[in-house]
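Presented below, as structure tokens, is a lone chain in the form predicted on its own.
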Amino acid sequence: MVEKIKIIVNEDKCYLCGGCAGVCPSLAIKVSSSKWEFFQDKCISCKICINACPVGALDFEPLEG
């Protein structure tokens, strides 16, 4: 069974490149010119974002149940 994550975002480092938004296959992260946005709801804890930002902004927290 995939662990269930929630990835979070460091904001004093990311600069909305939307890296992370174009890697993710099930849509679960909206970039914009002015925010960042993650849809729990969509994520399939692939953790494929958290690797595929430049700047290491995005990390992740386990979720229980």
Contents of the next structure:
Amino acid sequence: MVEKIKIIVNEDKCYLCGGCAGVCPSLAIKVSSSKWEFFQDKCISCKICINACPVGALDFEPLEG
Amino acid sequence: MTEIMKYDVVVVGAGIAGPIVARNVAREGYSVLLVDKKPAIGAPKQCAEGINISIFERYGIPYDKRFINREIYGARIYSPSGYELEIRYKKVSGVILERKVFDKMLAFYAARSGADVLSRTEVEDVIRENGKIIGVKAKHEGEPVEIYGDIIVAADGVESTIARKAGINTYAPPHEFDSAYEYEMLIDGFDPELIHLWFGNDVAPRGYVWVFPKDEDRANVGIGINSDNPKTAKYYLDKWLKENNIPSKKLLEINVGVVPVGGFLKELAKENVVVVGDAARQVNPMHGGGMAEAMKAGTIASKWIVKALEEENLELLKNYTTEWWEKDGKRLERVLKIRKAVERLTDEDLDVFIEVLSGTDAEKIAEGNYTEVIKVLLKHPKVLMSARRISLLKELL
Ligand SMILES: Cc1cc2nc3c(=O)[nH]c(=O)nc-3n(C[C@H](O)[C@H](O)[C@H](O)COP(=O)(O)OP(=O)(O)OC[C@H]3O[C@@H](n4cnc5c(N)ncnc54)[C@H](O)[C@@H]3O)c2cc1C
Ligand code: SF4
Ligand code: SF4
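Previous: the form predicted on its own; requested now: the form predicted together with the partner chain:
Now the full complex is given, and it begins with the chain already shown.
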């Protein structure tokens, strides 16, 4: 089974470019012009967003349980 | 209180595709609203700002020096071991734009043609009634707005949230995107009449490094790599600057983005929702240029939107999908096939190909005429020595 994760953003690194939202297969990330948001209930823990970020602003934490 | 608005057409996203559609449809007398989440349309830019000269005449855009930073006469391509291939035209072949001004002016042309334009307006969802999409929910300067429209245009770039909320599957696997990172910086020593491109599997996996000159000593210096690469685009660009002893302490801007380069949306219109530009992945997969493709698609889409409104028949929107696929989809699928073959080239292959090709061959590549160049390559002894190279090239004929 895939390990359940939480995606976290380093706000100081993020450019709000929207790329991670674009590659996310399940609309679990929303990027507005002033903030980056993550929706845990939609995330399928695929980690696609982490590699796609051009600056490495994303990371993950394992979720318990 | 929620403000309520009503238009014939609501266009989400004022990049390139959105304003072209908004302008063309408003010109025909229909009510159009163009919205963008950015407080200043065009900023921050997410682009190297290079575009072919032909777009101005073709899409009725004024050749306005306010958004043209520099005229370009060709390109120089560098192989991993330093072989160079140059195309230099006598006439201007392209320009480097100032996208912050360009995008805003495109929205201005739409406004002048009769469209309403609202910046700082983020669309969050679609509104449905009996299963049918009748509008969008947005926030304008933080206040809720409901915008009703007969036709909704998703021109919201690579995020393509609106298309997806409308039930159009724009999903593509990570390998079909490029991650891009760019500095606008002071840089010396590159002919400012040409754009410069470096290829190599260690330089830019799957992509290339670019220098697009903006002044004699200022340029967009960027990189695109495969999105599923474990290392970041920033890592590769910084490495390239260091290895080439290019000082990187005069950075005027940092631009970041993801580019869809691996295939195109099959269904471009569903019921009353139309998808256009990066949202439909309408990008040239070879070089990642999406502005001209967004203009092309926007032009076809607006033609069918106008026809659908005139005849009060939304079924006509499907003709946008058909026409785009017949004209541009077919052409771009072939480019994609070639890009996939280029992806399989080793650094040694790249060296050989760039070494043996002439400026005339490069011109043919720039025009999209790949077949003749493949034939030229297939005659060269250095290519004929490798069965793998021959089979790779033959696949493309
Ligand atoms: C680093 C980089 C370099 C590039 N260099 C070139 C180049 O040199 N030449 C070239 O031709 N192409 C280049 N491209 C590609 C080009 O930028 C895009 O293909 C082009 O901008 C696509 O236009 P578009 O209108 O589809 O989308 P965009 O220009 O991305 O516009 C989409 C707009 O929608 C808005 N939006 C998104 N979601 C919402 C929402 N929910 N509500 C309201 N507004 C929303 C965004 O703010 C944005 O303004 C480059 C891309 C990158 C990332
Ligand atoms: S891809 Fe990276 S920089 Fe872009 S919005 Fe996502 S986290 Fe931020
Ligand atoms: S891990 Fe996958 S599903 Fe979760 S936010 Fe990232 S891309 Fe989306």
